[in-house]
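First comes one chain, alone, set out as structure tokens in the form predicted alone.
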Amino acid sequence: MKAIRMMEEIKLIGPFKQLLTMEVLPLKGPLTDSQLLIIDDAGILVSNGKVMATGNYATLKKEHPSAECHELKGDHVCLPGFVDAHTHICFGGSRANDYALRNSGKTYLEIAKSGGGIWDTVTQTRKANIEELTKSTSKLANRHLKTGVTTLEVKSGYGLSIKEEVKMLVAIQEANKVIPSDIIATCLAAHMFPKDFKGSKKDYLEELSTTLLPKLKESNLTHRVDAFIEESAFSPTEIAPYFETAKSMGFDITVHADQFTPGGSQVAVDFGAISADHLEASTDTEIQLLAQSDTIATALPGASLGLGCNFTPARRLLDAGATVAIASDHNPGSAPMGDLLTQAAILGAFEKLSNAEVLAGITVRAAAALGLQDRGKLTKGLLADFSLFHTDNYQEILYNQGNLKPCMVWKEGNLVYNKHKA
């Protein structure tokens, strides 16, 4: 995976006062905070990156003498490292403009077609070198990972050719090699139709699926296919025939879907995507749909927030059986905070969310989001990416709406972030 991760002795790191390791809870459907698994006093034994075991740090400790302790001082609680399972972190320039002209009462739309909106990120990204992009997907990344994302998604899409599409993909795939946390790559150039390509919607798909992708399997850069079903953008019928291709390639699937108005749970469902994210606009058929299958829900608070519409239906979502993820959809347009936590944290106090179903909505829910089964909750064999926070109860954390924020992060039982020498 990455350079941190080193050939070790063991390491015993605790005590904490509390430990949530997020193990037993069903991937799908609604969780009380009684079904979290909340060890006392716990430490975590850590070999080659992996958890080799939790428990009480007292027992741990007498169980291996040799064991390298960092003990720590003071009470933390300890959670999983989160995962944000969406977001737009590389682009250039800003939309501070876009983010002006809403609050003055222009639409999302109305401001795309008068030369905002993504298109001039477009313009700026494409103005972006290689290291300039990679540079900043990097810095922000980073500061994910202070907030305790030990793992985030970044998604292509501002590029809108073969050729700068590509640009942003490798810039991604550099930022991943240089920074502590992990970064999951995501295909996005059906992200709207380019202004300046010669030729039909129909066109620009079939030279994504006969030159792109083939591009994205021969250098590796990605396994991962996005799309924006979206009046903007895309609709189902105009994108059905690029996604079978990218699924007959092997590629995973994930969709846009449902942010201002519904059609793409359907082709989600259709595709078997791994997740279809946005859903503000879902109603109760696209919610049915999403519960009936594999399909994970990813709400992405932040774009509620940025754009002040409606939040996902995330009760309801949980309540008839889906899973749900939450993840911060960072970008430069419609959800320029970034803050996953605080995010979560408001989506919850909004849809009257358990503490269950927020953490695990940013840990083992979103891993699930992503394909990742290594990571997510705190188990025998996965990897010690955990995050420390400066209290005695689990439940200040989403209490304090992300004003508590993580005072240490391991990535693979290395220390990576310490506030108090940052």
Contents of the next structure:
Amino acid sequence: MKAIRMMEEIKLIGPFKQLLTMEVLPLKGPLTDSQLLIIDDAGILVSNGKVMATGNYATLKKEHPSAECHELKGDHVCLPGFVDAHTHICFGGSRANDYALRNSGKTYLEIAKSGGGIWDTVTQTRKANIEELTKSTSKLANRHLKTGVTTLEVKSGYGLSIKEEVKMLVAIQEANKVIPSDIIATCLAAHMFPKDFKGSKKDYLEELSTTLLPKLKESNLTHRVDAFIEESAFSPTEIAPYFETAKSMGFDITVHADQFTPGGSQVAVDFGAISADHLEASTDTEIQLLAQSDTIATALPGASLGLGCNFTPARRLLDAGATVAIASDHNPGSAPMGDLLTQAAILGAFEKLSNAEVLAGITVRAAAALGLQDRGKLTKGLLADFSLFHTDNYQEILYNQGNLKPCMVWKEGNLVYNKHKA
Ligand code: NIG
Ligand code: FE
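Structure of the form predicted in complex with N-(iminomethyl)-L-glutamic acid, please, following the form predicted alone?
The complete assembly is shown below, putting the previous chain first.
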């Protein structure tokens, strides 16, 4: 439960064998591990949920003798809390059968065409009430928290009517109130054309523009709008008027782009989207386009692992100069695993990414993909969100490919997960 913060004592947490602040890294392009700012024998000083200072533990202790000390035994590496910038963890039902069908040879799009896929989850999600969805979303968010995720984005998109999309966004908002981590909500009412809508795709998108978006604006349920650009969902031409309205109303745009065929990233760049996500089918043209824009390229290795297909060309995107964030895409269909650290480590091994590129992709660059300036690195004045790993060398974290989980997670200066007490 998010507590109301009273005037608080200064806390000193440490010592950590290594603390990676993720500061002073460029937002765009390749990174080498030598660019990582690593403080040895470090401590972190926290006041009112924010970082007051980072530095040598003994020095901080001497300078702040009245600080309440949380002195740790053994070796720990401290990283900023992870930011999972793309998930769909608000849903009803399961798609284990889709997974089995795919592994028997059917494709994601074939399953969708024969009535399974996203529509199956829509049917299950519509059957669930707000309380049920709040509970299941909170449960999954708390699972992410144990893997170090202190901020996560959650999309609607399994309601696909005004009423059902609002229901999902209310459940997401309610979940945010009862969990320690922060949820950033996104409206994905343009996830696919609802089979039961009386009218054309154009009519559906017009209804979203004229009825749903004003409702969302008024109720403050989200400031972000997403759409799936794909043959099975919406074409660039179909989506354009919807994005125009959303943009003119002040919504941030994000796009499910180039998952199976290229096209979506062009839309993302044209509309100044904050991020273009997926990009498994991006070619050199889209890579250059994204690299020359401010749109962040978000790789979703969980979808590649769930569908058994190629990864987002993260190496080529970085080398071209793009900003690459990495997110789990956790959803019941294409990405059921939902373990960001594991997936980011695996993407790193396949795409030949440095530790710095992978870690920036799930911290500071992921925060940028959500437009969040107050987190993603451990800098004075930013949120004191961080995780501790039982090791003396930060390289061990990705080397263990997700199997080395955090032993403690702190959110805004409070210990919200302790493996030894779980
Ligand atoms: O990001 N590609 C579209 N949407 C989701 C999958 C949703 C689902 O299959 O339920 C994705 O992969
Ligand atoms: Fe997605």
